[in-house]
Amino acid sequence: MYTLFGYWRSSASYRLRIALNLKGVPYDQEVVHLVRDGGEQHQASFRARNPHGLVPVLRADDRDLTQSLAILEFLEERHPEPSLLPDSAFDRAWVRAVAQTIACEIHPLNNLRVLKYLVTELGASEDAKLGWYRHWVEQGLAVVESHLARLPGDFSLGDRPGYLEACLVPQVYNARRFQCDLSQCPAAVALDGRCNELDAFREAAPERQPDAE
């Protein structure tokens, strides 16, 4: 049994909920509210788990694991079936490239602490903040869209989703939340739609979490 420390709207936590569901791995959840009382991620009790003060954290065998992509790799190694990665080394590199485009290029520019800094420290207006968000998300998803021309079927694993979709679906969710223009990303939108017809994705959705507000 694992314990996932996360927040309902955290896209990195959302990635792991999807991956755990796809693998059929049971887990408990502990809520780390990112806004209440100045953000519970900043409290000493949580900083002891992750000095960066970021979610998610996966508690496994009395050890705390951090960074969502590293945890995805851990789950893939510890629970190899069903695999979330393709068989070919080249195809695995392609999936990881798409995942890292999302997790390393898009997400860091648009997470809560960056948006908060834009407003509180740099004096950005709400319109300017939203413009920043939409610019980087739309630019990044256009790159993802170009990668999706290589899909081997309906999903990254042909007939089923995996690692790639666990990263894509939360990013598309956030793009919609902030009213980004997705008209240039029809393949990403279609893939997101196919995923959200599946129980593993529906059960991982933010609104289905115990701390949803």
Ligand SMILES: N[C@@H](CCC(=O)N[C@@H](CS)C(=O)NCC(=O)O)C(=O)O
Second form
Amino acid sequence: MYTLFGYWRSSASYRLRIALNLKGVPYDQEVVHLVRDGGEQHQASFRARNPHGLVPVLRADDRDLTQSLAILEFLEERHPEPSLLPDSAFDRAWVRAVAQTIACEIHPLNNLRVLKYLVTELGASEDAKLGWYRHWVEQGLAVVESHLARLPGDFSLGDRPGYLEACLVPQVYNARRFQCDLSQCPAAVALDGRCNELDAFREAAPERQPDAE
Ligand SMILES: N[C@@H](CCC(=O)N[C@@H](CS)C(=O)NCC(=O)O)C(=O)O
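Go ahead and give the structure of the form predicted in complex with the ligand, now that the form predicted alone is out.
Below: every chain and molecule of the assembly, starting with the one above.
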């Protein structure tokens, strides 16, 4: 029923792999290599699916869906059980706020095309690029950390993870990849650790994907 067009190291694709696994929804994967040949996301065949040239795209019933948070909402509506969101409207707003802190405030500043632009158009050195990356990730994760004081249990849904963790774990993965300082985020690191003990997260990990290099 579903085909996920993504890339092993794409954190937005990783969000959807986690969500699909948590819901037990089967899916196929099509690799869009973000680096090879200048990036397959720029090829006309992929741009026809997403004119923005970004992964993920979820193909559902012959339609192409874009934007990982919109797709998370789609999956939640189409496959309501198990829900990835809490019961109360206030708690749902909190979960979405944390998810958007990651997906709308942190991630866009550190996207591949932004990092490339810094180097190729603005002449930033490799060190300056890394400094930029770490600055925005560390600042954003500190905000996420303060939100996590409100966790109702081990996870955002009390005894199990959901929408919040589907966004958090890929961001922590990326932060580690670029050696960000996570010492100010003990709750986020602990939550990431609890999630990564679960099959839905383990199987979604970048290194477990067919295109992992
Ligand atoms: N807001 C989008 C972000 C998508 C996005 O930035 N995808 C990255 C990979 S995580 C990408 O395709 N980058 C390709 C590029 O920068 O050229 C979403 O949540 O789906």
